[in-house]
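Read the single chain below, which is given as structure tokens and is the form predicted alone.
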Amino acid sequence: MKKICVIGLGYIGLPTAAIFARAGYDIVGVDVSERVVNSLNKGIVTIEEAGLPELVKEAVEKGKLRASLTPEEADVFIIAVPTPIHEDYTANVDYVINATKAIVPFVKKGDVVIVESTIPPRTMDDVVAPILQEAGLDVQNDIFLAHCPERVLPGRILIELIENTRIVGGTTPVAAKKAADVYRAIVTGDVIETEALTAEMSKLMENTFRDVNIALANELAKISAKLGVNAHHVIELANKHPRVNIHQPGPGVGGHCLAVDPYFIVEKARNESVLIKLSRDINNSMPEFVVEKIEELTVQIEKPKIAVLGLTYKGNIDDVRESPAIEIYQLLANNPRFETVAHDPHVQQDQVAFPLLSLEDALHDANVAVVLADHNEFKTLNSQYVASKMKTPVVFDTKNCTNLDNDYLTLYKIGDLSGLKPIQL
């Protein structure tokens, strides 16, 4: 193995690259995006990763690592390519049907082909497979076809390439050990070989285990709001339990894995995964719980301003895909009798379709800031300042990050609303 061919510069095919390239592999990247290509060639990283700017910088500079908007021979391809959903929530795969179709003029005898985008199941042997088949290409003998699906936290991608157990399915045995044994060229943590369909479904049930846990804190936070009980304590309480582990409550649930994935289930098996679909109804619900909550807080302001703090899914990245914060902040923009402005430290103006203000602007006489983001930045915000930037300090903590002092603003957080009550101008 010399030469691998990346299809997909996202948040995990530009950083797999980069691993294998930093190992001394020969790694051409491809991407759909002049623009993508453009930057990665003159080393420049389009998104937000700890400690990938210098990395792909170092790879490039090197020789090791170059994009293309083409794919080129190789002995390895790692498919890397989105899976989003469609309006009925079925699974989206023309992405890696595309990605196939277009390495199929450069794949020969021996090659290694690896599916690194989340699937549904199936997908491997009814879809991937099929494709290569059909273009001449042994699925069985010639080339060695798996599944390798991310298991990478945002943030933490470069460490957790590195160190995470691996999961390799393969459509055959001798194809699991021979794309295991990419893995094994790069990675500490453990590399485990099983067939594609298992793969497929401990990828998906990872992301639905969280899901599902998430759902279950988010209606604690719902129950409790009624019942007048702080979730955050209870569900402190609760996880002191040795066998008790309940997540915490947020606004919803965002990103590519934990908002998507579990459809994909669904999609295959509707009448079995009943909870499986109704934690993703709960957990779909929470941005409009957000906003109903903005509304009791500000019923007796004419025309309130809300200050959104945060946009992207989780803290300290720039990552806006599937994200609760985007929905909240199109609810509240698209109520006439709100004004909404937006700010967030790590989103850049092109990634969304309305302004982004400082944090002072944002703040500048607001009636409540809605915290929607765990930002570090959002983390250590200054009482005092908060509360000398807005014209009724009220700020609404729907990630339980903040560590603000209530002498000087009225602080509510998302699982302890008992005491909520409208702002008095």
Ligand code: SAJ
The other form holds:
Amino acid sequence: MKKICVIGLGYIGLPTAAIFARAGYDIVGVDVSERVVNSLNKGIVTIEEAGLPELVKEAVEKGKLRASLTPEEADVFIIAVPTPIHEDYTANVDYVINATKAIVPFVKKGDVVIVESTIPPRTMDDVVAPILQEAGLDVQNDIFLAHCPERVLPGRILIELIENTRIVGGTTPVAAKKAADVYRAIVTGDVIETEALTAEMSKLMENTFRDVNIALANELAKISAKLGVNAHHVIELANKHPRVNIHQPGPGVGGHCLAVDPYFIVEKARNESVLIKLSRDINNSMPEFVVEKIEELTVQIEKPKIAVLGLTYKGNIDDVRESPAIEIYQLLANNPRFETVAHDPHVQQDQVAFPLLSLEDALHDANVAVVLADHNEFKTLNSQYVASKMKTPVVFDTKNCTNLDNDYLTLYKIGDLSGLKPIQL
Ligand code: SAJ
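Please give the other form, namely the form predicted together with the named molecule, since only the form predicted alone has been shown so far.
Zooming out: every chain and molecule, the one shown earlier first.
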């Protein structure tokens, strides 16, 4: 086994391709975007991920990694394309279908075909396998088809791709073994073989577990605001129990994983997925909760200026997909009562449809600064500096990440809102 064809050069496909290239495999990465293909062939990476630019540059220079718009013959095919969600919250598996169809002419007897994209339960058996089967490939005997869900955390992808346990679900036991062996070449964690449906469900339940637990924390934040208790202290103390791990409340749950994957389960077992659906609703309600609190704070100000600090779905990344911060910005910007400005040191102007300001310009004469991402830059914000720029120095930290000093400004946190008072001019 020498050559691997990776379809989809995004947040998962590209690092995966680069790691296999470093391990000595010949990699051709395939993407539908000419921009991505051209940059990669120059050794340039178009996404922000720690260590990735250096790794890709080296692999391209050594001739181990190159990009193409079309697939090629290979020993292993890895499909790592997005599975977005339709407006009705059902999964859009079109990219997986298209990628599978695209590799059909190049797959030969003995090849391993792996889907890493997150997919609804039964997609391998009901969607992917039939496409290959209908093209004349015997998925029971001739090729080895498996689902190996990616499980890496953005920001730690290169470490987690190697160290995390991998679950490999084969459409047959032999396929599971063959696909698992592919990963054993690069993974230091365990590589566990199972069947496709179990792999699909385990991946979805990992993110659902987190989403449900965050919903519990967000509900606690709302309850705490009502009862006059500090949710951050409550969580800290409850988590001293050896079997309790309440997650952190925030402005909502974003990203293309936690905010999406639970719906893939709901779609297939609607009546049974009551808690999973309710948790999604609770997390989806957080942007409005944040905006309501900003309204309460600024009720006595004529045209309050709100500085939105952070637009990504979490800290220290450049990803604004499904970001609750973007939703909060839009809710504020669509309300003519507010003057809304935004700053994010990790986001480029072409990623968003509204102007991005420097920190200084965003804070200038602002009435409220609302922190929506736990970027390192915000953890180290200087209280005197922030207070000196703002008209009324009030910071609403929805990520409980700042280390600001109440002597210079008024600081509210998402889990500690009981003392919230309208700003007096
Ligand atoms: N969040 C909270 N409170 C918390 C933890 C997270 O509000 O206590 C929010 C974050 O701010 C963010 C969202 O949840 O908006 C998701 O962030 P995350 O760091 O939990 O996860 P992702 O979406 O970046 O990556 C997840 C990971 N899954 C798990 O940790 C179970 C990752 O390992 C998966 O590979 C990834 O989903 C994926 O691709 O499925």
